[in-house]
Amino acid sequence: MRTKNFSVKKEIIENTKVSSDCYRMTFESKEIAGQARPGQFLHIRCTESYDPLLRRPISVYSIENNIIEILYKVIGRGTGLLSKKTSGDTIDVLGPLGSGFDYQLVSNCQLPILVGGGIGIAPLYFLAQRLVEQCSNVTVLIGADTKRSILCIDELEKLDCKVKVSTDDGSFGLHGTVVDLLRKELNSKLKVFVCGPVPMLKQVNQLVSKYNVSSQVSLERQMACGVGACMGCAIKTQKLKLKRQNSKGKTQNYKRVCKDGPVFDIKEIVWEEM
């Protein structure tokens, strides 16, 4: 389902560094606030000139009372810039934009559990947010390098939601990875939601194919107008509706990540191409 988009310029209210390199804002507006759903991203301008001239993707981490919170990761120069940010600036947003998780289970057959690789556990809170609300057993798992990377662990307990972390350096919870998580908990009766980073969401296309589980992927990518107008964000999929002719003329077929994702049912996405 298709949601109305706003551009709209409005007060930080907060923007409080979480841990070495992620930072959590929050703002409030009823208008982006009526109309986003979980797995939506929006397109923030970095600072008050076009310098840096693209807006920066990033998710919908929370809403609650019309307050947006977004949770990212300093990763160029456009997240650091908007990480000097203080409270009483001013953001410019454009949103909420894209496709959201299709989160409506089958009855009492059908359990969620999410799977969140480093910052790719931010649209999987506002995704829990929602699940609780029609099933009391939700399963998230979260990986990370090392201790100090992990998220959201208090505020996914707070929703009662079932936690299992694992990290590379085995420094907390499993030594190993979330998909060493993931393949402990596997089974036919469980709906997947996954964010991370490209070769673990790999592994995990892998992993839910051998038990044909219904698994859709939240995709992080780099985008440049966020409208699905340049382009830039195409990846090749299984069957499309956007076609392109490649230098050899022969026809493939792609999806923009921006306008047709950020999620997309795993099974469609051509990951030998990613």
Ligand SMILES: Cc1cc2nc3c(=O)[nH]c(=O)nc-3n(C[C@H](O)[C@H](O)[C@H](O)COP(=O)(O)OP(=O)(O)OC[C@H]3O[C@@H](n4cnc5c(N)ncnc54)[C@H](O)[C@@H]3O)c2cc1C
Given for the second form:
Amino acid sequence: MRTKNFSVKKEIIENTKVSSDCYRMTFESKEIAGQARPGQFLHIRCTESYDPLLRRPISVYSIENNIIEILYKVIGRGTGLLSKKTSGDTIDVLGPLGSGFDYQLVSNCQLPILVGGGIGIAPLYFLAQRLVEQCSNVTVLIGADTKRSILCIDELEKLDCKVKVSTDDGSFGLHGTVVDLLRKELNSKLKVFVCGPVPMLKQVNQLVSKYNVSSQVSLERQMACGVGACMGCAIKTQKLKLKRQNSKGKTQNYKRVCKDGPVFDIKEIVWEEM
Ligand SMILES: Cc1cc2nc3c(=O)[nH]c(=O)nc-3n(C[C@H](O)[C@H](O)[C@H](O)COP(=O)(O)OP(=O)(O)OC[C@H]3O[C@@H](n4cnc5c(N)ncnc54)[C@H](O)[C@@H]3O)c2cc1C
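One more: the block was the form predicted on its own; return the form predicted together with this ligand.
After this comes the whole thing, all chains and molecules, with the earlier chain placed first.
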């Protein structure tokens, strides 16, 4: 479902450090709050000037009472500049952009399970906020490298989600990856929603394809325009029902992560090309 998007300049309410390299920022926007769906993103100008030129895509983390919240990790120049902003500074935002998750459950026999690797948890909190409105049995699996980088446990538990955690170094929760956690939970009733680094997504794909579980994945890809014009974020996808077919019985084409995604059915992605 497409939504209307807006270009707004807003005053930052708060920009707080929440871990060694992650920040939460809030601002008020009635326009964006009225339209945004879980899985959509905001294209954010990181300074008042055009340097850096390109906006940076950041998911909507939470919306409550017209307050938009983002959760972001400092990676390079853009997010570094964003982290220097303080309350009262202005932020220039375009959004909400892209497709969101399809989170309507067929009935209460479908169980939602959210799988976030690292900062991949960011779009899943907003999804959890919406899912708990229709289902009392929402499970969230969080994977982090170590205890200090785990994000959002308290917030998700406050929503009454069942939260399970894995860490790569075993300092908290299961010693292993979030895919190991998912392996223990898998059954055909699940509806899986995933976001995280590509190697993790590939493993999730291998796992869920064995069990034919309905799964949607949110992709993080470098993008330039963010609105589908430049094709900078195109990825190879496959259509399952077209007449012209390749040797695997599937027809391939390209889709834009910014406009056709960032959320895709996991079966749609040509994973070997990612
Ligand atoms: C849909 C979506 C949602 C996301 N949500 C979140 C989130 O909620 N939280 C979070 O922490 N991260 C999120 N990310 C990742 C986030 O956008 C990156 O971490 C951020 O853009 C890094 O920017 P940087 O300047 O800090 O890092 P750098 O690595 O310095 O920046 C990336 C570099 O790539 C360049 N670049 C960007 N697009 C292109 C392109 N198309 N072609 C060539 N070069 C390009 C930029 O100009 C920049 O130089 C999301 C990404 C996507 C696609």
